[in-house]
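This document opens with one chain alone, in structure tokens, the form predicted on its own.
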Amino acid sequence: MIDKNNKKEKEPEKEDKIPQKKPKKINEFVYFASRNTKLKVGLSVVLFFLLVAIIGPFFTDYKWNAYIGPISQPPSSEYWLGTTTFGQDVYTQFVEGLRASFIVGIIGGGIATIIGIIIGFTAGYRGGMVDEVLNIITNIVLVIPTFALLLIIAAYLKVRGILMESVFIGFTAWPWAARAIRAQTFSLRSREFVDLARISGMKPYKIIFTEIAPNMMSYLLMTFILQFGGAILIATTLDFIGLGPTNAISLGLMMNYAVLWGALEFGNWWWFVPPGLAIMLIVGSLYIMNVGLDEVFNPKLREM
């Protein structure tokens, strides 16, 4: 008897000798990116401006386009930003404007990846004959001067909206997308987990997806950040030269009615510099998140 009663009081200090899990990649990713400056700086003001577009709408009573008080008013505690030339809010004009960038960020940015990556998967992993056509594809829409097509289009449309002003984006911003991801995946075909995969008889998409995807997030993660950059700054060099959306507001169109109402002229700063230092401020700090992941990606790179 008292040998098994030492036995079962001995069990409990086995279970605490048990070898504890190492710690996933999500965890790996975490630490390493909550130690990273660049990041967090980053993702601080991307946070704080896309805030601004969800809940700022909430905070005035006033439409964009509606005249609603004395004209070039300056920032005061009844009108926070100001009024433009017309007596418009330039609040209101400014956190509508916030949310057209991020819609056509989301939607532009997100199609011309998602093109980018079908077509830079496929030719990566197909190879011969497919890798060809596709190449051509690429090369054609690359060396098209997309900017002037987007003017072309934009001056012959009498009604132009956020949506689709964000899916010509899309279709136009994906070549460059493309041809790096199908580098990426050329090299990952060839390893032995492919090979293993391709031996058991998987169907092509489906190792595509499930074996070389994962082995790239990071990468795409990238690159979707860098075409979320892209199609806001695309949008805003339209919006400015007066081809952005006819029924909407945006950040690139503030800064177009601010030049051509005199607002420089006038000294009516308020209405050009909001739109201007947000806009800076939301792609330069996209470009520093990139820099940021690059860094938690890479062993090399890692801030210890």
Partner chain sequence: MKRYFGRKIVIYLSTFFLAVTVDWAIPRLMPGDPVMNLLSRVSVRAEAAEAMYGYYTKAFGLDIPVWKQYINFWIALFHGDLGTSVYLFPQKVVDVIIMAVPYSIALLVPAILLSFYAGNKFGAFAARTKILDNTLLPVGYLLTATPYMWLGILLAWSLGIVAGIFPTAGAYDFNMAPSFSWPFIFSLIKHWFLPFLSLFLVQFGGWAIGMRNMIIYELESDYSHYLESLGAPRSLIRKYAYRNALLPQITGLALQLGVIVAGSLVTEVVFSYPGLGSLILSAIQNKDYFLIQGCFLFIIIGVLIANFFIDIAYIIIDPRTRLGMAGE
Contents of the next structure:
Amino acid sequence: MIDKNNKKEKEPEKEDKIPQKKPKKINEFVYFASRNTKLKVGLSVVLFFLLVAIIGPFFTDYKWNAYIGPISQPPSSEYWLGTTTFGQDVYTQFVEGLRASFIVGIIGGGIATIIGIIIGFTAGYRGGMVDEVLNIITNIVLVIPTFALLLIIAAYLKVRGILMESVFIGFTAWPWAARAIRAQTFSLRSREFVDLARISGMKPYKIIFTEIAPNMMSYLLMTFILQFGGAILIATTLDFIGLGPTNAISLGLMMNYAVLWGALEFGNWWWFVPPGLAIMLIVGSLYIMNVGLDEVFNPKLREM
Amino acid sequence: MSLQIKNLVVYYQTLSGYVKALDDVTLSIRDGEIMGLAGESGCGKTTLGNSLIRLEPPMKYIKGDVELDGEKLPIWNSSQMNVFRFKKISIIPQYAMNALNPTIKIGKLISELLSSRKFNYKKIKPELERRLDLVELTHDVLSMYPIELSGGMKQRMVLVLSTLLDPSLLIADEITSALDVSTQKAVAEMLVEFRNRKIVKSMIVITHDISILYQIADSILVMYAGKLAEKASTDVMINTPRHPYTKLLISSLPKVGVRYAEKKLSGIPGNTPLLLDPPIGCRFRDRCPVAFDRCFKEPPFIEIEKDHYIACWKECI
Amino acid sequence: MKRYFGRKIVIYLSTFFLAVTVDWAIPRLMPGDPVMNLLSRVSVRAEAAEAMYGYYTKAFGLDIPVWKQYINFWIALFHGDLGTSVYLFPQKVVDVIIMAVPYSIALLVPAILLSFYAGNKFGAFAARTKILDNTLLPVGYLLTATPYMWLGILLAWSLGIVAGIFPTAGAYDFNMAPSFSWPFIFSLIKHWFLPFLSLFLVQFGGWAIGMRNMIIYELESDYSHYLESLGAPRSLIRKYAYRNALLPQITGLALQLGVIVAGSLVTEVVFSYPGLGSLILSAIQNKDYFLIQGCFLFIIIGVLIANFFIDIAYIIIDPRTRLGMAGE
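Can you swap the form predicted on its own for the form predicted together with its partner chain?
Time for the whole complex; same chain goes first.
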């Protein structure tokens, strides 16, 4: 036989990419990333809101809960996003709420991704009994509606902060990530280079971090992005139903107050439009960014 | 002549430019001929097979003509090709193991496929069952899902389905490479049987495993880096190959009765050139042991003896 | 199939067991006397407070050993006793919830089924249609990223308050008494429509993009290419691809249920629709923990039942699960 490995014939286009070395590969990603409209648009929107969340609060002298002036004022040069029915400054609430959303996204999404990675890698790499047990645990947490669980926990806490909310969300949102990462690890585990590492006596955790994880970097990044968006949405839901932070403002709480205190009836659109719009744009851009990243990392999806 | 290909050029479109996977291919296959198509990975043999039946992006038709039984095939136009597919020209793809829709019973798949092509499943069914007997599959497979079949069974099922409408030309792409040796032989013999019974007029059997071709092929065509290198009858190719690449390829085959330890396989040193920007002249030049000045010009693919074609300056002087 | 179902039932039972245990444990894990915790923040008349304190001390049974409390909790549960509501004292929690559940189901079930159907069809249609793919898919991503309550607020404000076409609160006109008459049914539908629409739209976006992404993989799969090689028409190839792409979508539905339920709860709040969501909001505002616990259990049971139906649907469509050869 000519080809001892009995490999299937590869398409020539793939053939010419094999000899390329690592640095060249990164350049290739940068090249495709810079050409990808979805990625560029998504990233710009997210960065824009991140910027607003970071520097926005420096442009206001008020506290989010201070009654600072006339009630139910539409946006003006004085009050950039108008005032609430109590005379609070909507702009202040908005930029503070935006900060809260990013904190929840990073911490909640981050914790969920890390737990997902640990469980997914362990289950996928070890297989067998460990996998079976972790799988059942994952499925149980998956079936329980996260929201209901948070509902009952949050309801009993007298004081709730954004950090605590983020941590709770992180601890309940991981199963989806765990499942996806497990499946990926499973398919990588049987690949030649992992076999090689195993035969050469490398320790399992070392194989996971030096052989498997680098090959899944793009996948892990995309998992985090999705978890980030998901955490923001969960937090908004919790806040809206009255289980949000008791000592801070958030975009969900803004909508909650707006509905409870007659913003719809009085037509105070400036109170309830910005928070929802911001969430939709941030999370939607994250999703679109993800599709863009998928195209960058996955040559099959690139448009010719 | 069953199949005639003239100056066929098919490239792959990539962001970095065209990959010249199939360059200026001219060849013909007689009625009843089983032609083996061999070469290393990436030499363009699968591209040639696919071009004849399913030329989809990123593959791009550049030029050339293909005639089957005197009719011109519109290979560049997928919807016009549909008339010929399955009826006149058919394929057993490389991925035959996954070629059947996993969520539908095989009989139902065949029935729906046939009626979508305006054939009557009921009328064809008796013949279908005879063909199943021929490849030693029970009739039960029709009421089974693909995952209930073993790899070899799926391969035979695809063989039966692909040839159900008695196509003039069958392209069999690497159909033996995923099978164990004894099944390989059985499947190869079935191909010959299908030709002998005139179910299929002629065949192109694509493989990287020349020993299989030795058993079943009438002629062998060797490709190198998107170009034709040599074509001749199987005996001539095995015993007196003329192209330096073919010589190396044949000599790297294990001989029957020779144990590996006694005679080390001589692999061919060097790598196939990148087809994105192939070298001018003979593409085998860099690896060729007998290359000389003239090889910087492209050698033509010409007939040096009856039915023996070759593209090498050394051999056609 | 037995193995498949066996696993699922183990998961469902453990989930239920865990949920009930959480439900029982949380008030007891909080620092201090749970009964005092419960009642300290409720403002009722003094004599009522005393009666309630007596009642809840007995209900919690704090004077007996912990394991007995736990067993009693299960026994009460099987008798359909979830305690008595604090803010609607002396109504039973179960009765209060049973009144609200039909409204929630009337919103959720049609919204889930219709959006799943329409979203998948649309996603399959948009895939590989260049114009739709580039224009409407971003819309799909934005829809699925829209917080449920915000779309509800926008619809209530624009179509309800500004345009005045639809009512924005309640399940039927306040001055009507429930009856089987056309005006009443019409009023029900009118009140139902906007919350339904906002649930439908958000989910529709999600299913459409999900299907679009799935079907592209299916159309590039080996079996699709083989059918193309055999000259099968596009319609047949797409039919198979759609069917196979539907499988991960069904799994997705099971995974999304919790989020969808949460979405419907907040949507109810926006429209003051008298389902579980509005009930939970009132319970939270009135610190009625018995009611919250009851709603929690109801939601979990509902989601488990829905999961079970989805499993059955999956088995019907995917022969591999029937043959016991695929894992999930």
